[in-house]
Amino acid sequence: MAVIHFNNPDNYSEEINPAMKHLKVIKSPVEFRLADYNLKGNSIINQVRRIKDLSGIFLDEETLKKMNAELIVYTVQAWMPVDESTPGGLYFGTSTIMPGKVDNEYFMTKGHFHAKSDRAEFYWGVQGKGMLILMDRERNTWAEEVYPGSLHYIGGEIAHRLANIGSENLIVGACWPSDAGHNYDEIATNGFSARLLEVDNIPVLVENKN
């Protein structure tokens, strides 16, 4: 998931003050459509990543520079009901990766370790076909197929990113600890040890010589 900073909105006080909820029957401040996992609510945070935001992520920088800079590659929604760094809390989010490639490399997220790198996370497939690309601290890289109903446990000390290998939007749900944080810098500097490329119409992990 992308780095997201949370500030409690004024109208969220009832959610964080249990005394104000005593003996009340209330609705959750957030809901989502089961069809596409679109989150709705005042406390939802939305992020968009476009071609212009992803320099240094893909192998073929020259092709990237020739593409429409405003083209959306992926979006992120998140519900963060407690402040970041709160121990014991949970966050919920969705990522939507659009279909497409930069040369023969599939559209993908930036990828990250967690700032508290021993924190784990769940992903699950909602729509589309994709790959969850994983890398441990010894820089061993592998991938798990993502599809509607697939469930993925991402253990601590594992970097992760999503790639869309299909022809429709890839939608993935996520749940992670509120104190996990995100470490994008390590991946931005060192990358993954392998890239997911289309080779003879098949997604293949290829050693990253860069």
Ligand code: M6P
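In this text, rigid core is short for the largest set of C-alphas that superpose within 1.5 Å between two forms. Numbering follows the first chain given and starts at 1. Treat the numbers as computed from the prediction; the structure is a model and nothing was measured. What changes on going to the form predicted in complex with this ligand:
- After superposing the rigid core, the Cα of Ile202 is displaced by less than 2 Å between these two forms.
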Second form
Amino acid sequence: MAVIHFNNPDNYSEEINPAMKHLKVIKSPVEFRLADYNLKGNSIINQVRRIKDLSGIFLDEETLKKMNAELIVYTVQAWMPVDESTPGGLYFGTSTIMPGKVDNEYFMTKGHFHAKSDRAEFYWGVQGKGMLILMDRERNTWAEEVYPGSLHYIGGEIAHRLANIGSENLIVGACWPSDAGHNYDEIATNGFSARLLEVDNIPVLVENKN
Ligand code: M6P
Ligand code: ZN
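Moving from the form predicted on its own, what structure would you give for the form predicted in complex with this ligand?
Every component of the complex follows; first up is the chain already shown.
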């Protein structure tokens, strides 16, 4: 019989035979702490994206090269309770995008289609002010306003990227299928068809001529 690995948010860990859980009341191994919006638990994956990791993403490469290469642009936390490519499983994550700009382009995530391209995803705003930039396969690009409580259904075949348009950290929750995967190549090669730029102090989607 399979043995599951059980870790609670206080780093307590033990192995429980599923049959032994009968009538037990236990803690989930992971907690989304509302005090600081941190994912706490043994199996959390932490990712950091710095200026040096984001070449080719922003319009103004020259300005990017002059910036502090170590500066953090965004971080991702994820709970992936099943192996990648498991059909029917779900992943939970948060993205935290710092306030800032490269010239007049807001700090943003790399953005991606899903590798299994028909897989959908939910995003929801937790803290701060942002934009969810979306692009379909015909390269139509639009954006949804992100704010605490905003809810975003990202259908399959839609590329998605988050930009922080405010002055505090933008925190966004995400839930996606475990077999979705990430396809970054298409965005790395062709980008989105529009960029979110600050024009006269407001965020505007501007056709991407590159
Ligand atoms: C969300 C989810 C993750 C994604 C992350 C950062 O948390 O969509 O799957 O990895 O945002 O976005 P990106 O991978 O485009 O940098
Ligand atoms: Zn996704």
